[in-house]
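We begin with a single chain expressed as structure tokens, specifically the form predicted on its own.
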Amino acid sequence: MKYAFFLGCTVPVRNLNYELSARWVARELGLELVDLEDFQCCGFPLKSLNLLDSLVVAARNLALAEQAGLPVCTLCSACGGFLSEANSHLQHNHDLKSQVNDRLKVSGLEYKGTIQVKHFIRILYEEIGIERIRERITRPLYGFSFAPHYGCHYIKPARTAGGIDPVEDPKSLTELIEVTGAKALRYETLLDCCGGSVLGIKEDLANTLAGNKLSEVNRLGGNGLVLICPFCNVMFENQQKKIEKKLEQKLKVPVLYYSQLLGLALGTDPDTLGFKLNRIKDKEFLTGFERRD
């Protein structure tokens, strides 16, 4: 299987761990991840100001995928929501995609809509399967326990999301941590926001969404809270500290990518996937995880 691999904005400039550990496991997998030079923006920051000119920056990075004959993969939930919005728009507004193409021109490109982009998770999920990942597990992560964050653009909206999992009720990533043996937290918050999308207008309110799920979590115990998003990331490891100011409490949740947590059940090493780039580190669950050796 091969994708198109567009890292967007955040994820190569604070994330690093994320795209390190996903390109290990894609590799573990058999998952191709293309790199395209030309990948830009996904169009998502301008969508509030100005629709248009958002989607021709979305189709500009469909378009390129389409040159090259690739579905596209994305790691942040805010870039697969939001080219997969775009693509479904485009497809269904003949007049929109006709003013898009205008102003592609000039770059030399044509959007069709001929191509699907899908989450990372999305595709561990529904190409990879929990079975085939399952007979590759080699260290299990039995005795540990994590909380999964879905976020809002991942499953959200469901016509453009593509359905992956109920809005009410999403299983696919408690799924993925169960099959690598470690137990998936269910908790009250499960669905909420993390915040980050009010972050630059009311930094108080943002921390106040992404604190009562930090609380919550702190509350069960656990190992960490696990994202799948650099934008969640943003609001639960960078504004912790703020956010145990504000509330007046130490919390200490570790946060992990999936990814980093699934190559280390595949039998990769904690440095290979970007640990010490956590900015809050497990040291508890990753000593308990080396002893087993």
Second form
Amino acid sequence: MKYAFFLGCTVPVRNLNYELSARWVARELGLELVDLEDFQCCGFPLKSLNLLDSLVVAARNLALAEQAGLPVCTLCSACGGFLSEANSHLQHNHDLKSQVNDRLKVSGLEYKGTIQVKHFIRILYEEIGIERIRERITRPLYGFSFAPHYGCHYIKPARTAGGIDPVEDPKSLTELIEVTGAKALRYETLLDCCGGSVLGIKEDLANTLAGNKLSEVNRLGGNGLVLICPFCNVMFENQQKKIEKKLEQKLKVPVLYYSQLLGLALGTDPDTLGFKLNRIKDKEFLTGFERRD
Amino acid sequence: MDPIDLKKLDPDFKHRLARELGGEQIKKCFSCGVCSARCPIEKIEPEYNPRRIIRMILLGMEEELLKEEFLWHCSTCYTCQESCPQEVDFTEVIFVLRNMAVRKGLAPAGLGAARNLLDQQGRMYEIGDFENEKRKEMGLPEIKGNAKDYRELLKD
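Switch from the form predicted on its own, shown above, to the form predicted in complex with the partner chain and output its structure.
Expanding to the full complex; the earlier chain stays at the top.
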């Protein structure tokens, strides 16, 4: 199992805990992640401005992976969603494909449409599989509970997201949390959007959206909100203080990446998984968990 | 809202929108309103109303619509698109409308920043020596980030 590792813009600068833990988990489970030097932005930030430009940028990255002969693994749901979308457009629309390839000539690249794009979590769920992960759990997280946050671009639009989950009742992340021995919470705002896409244009609107979910997760208790996308992390972790102010309410909802949770259950320590970089931690969970050994 | 001025309507608007990638299904809308009922943004900000936006497209209210700031308030969660019984890809329609607004110079100021960043460095956040030093300390590989071709690639 070998993939070209697409980090995107945010993870390698602002979410080293996600990158560290994903790389560790991948190695542990026999998933080889290859770094391609020339990978850059996926193109999604240009989609609102000029769809064709955004597809050219996506195709540049896809062509690089094709050259390496590898499918693409992304950590960010927006990158995964957009590269899949671009792939689908270009595979089905020949005029568009030749238009894009004309522009790619300046980069010395040609997009062919021969590789697939998958989110890291989808690879864990579909390719490695729950049963194989179960066999590798050495320190089950019994007695802890977490709220899964699927986010939007991981499962939608269903047409290009690969049908990993029914959009109204997704299960992959819930099952992946439960295989660690922890309980995955079901809650009313489970499917709600983080609001990240509006942050740059209307911060208060974005904070209201994220605040609804943080308030509910806070009410439920549990040991934190489990994420799979750095865009969602911006809202739930970085914005949490501002949201507390806005709601006039203490939240302190711990936020962590799924790969960090799985890494603990697979037997490694919080430092290896970059927990030092998590801004809002459940110290009782981390220390309580280590005391068990 | 003032009464609609029929003289200002452009009956061709919906056809032009339907020719854009993602806008193809717009004319199939039968106004059931499920997009609006489920939109998380409309719940917070009633001014953003997907059903009304579709009516404005079908009526040909291009001028009024493209200058509305609320076009930029969609969070692209795709809930409308996934619930539409007529398979109107409304989230994609929003992107088409934004593209049209940009072409007419009607987009809110500051939105070009993303494009400039990609032009210059190929990514939204710069990765220089400082970032690579931090990565090295954490045991992560250096990112060279070759983006020499971007300026040429994104040339108009």
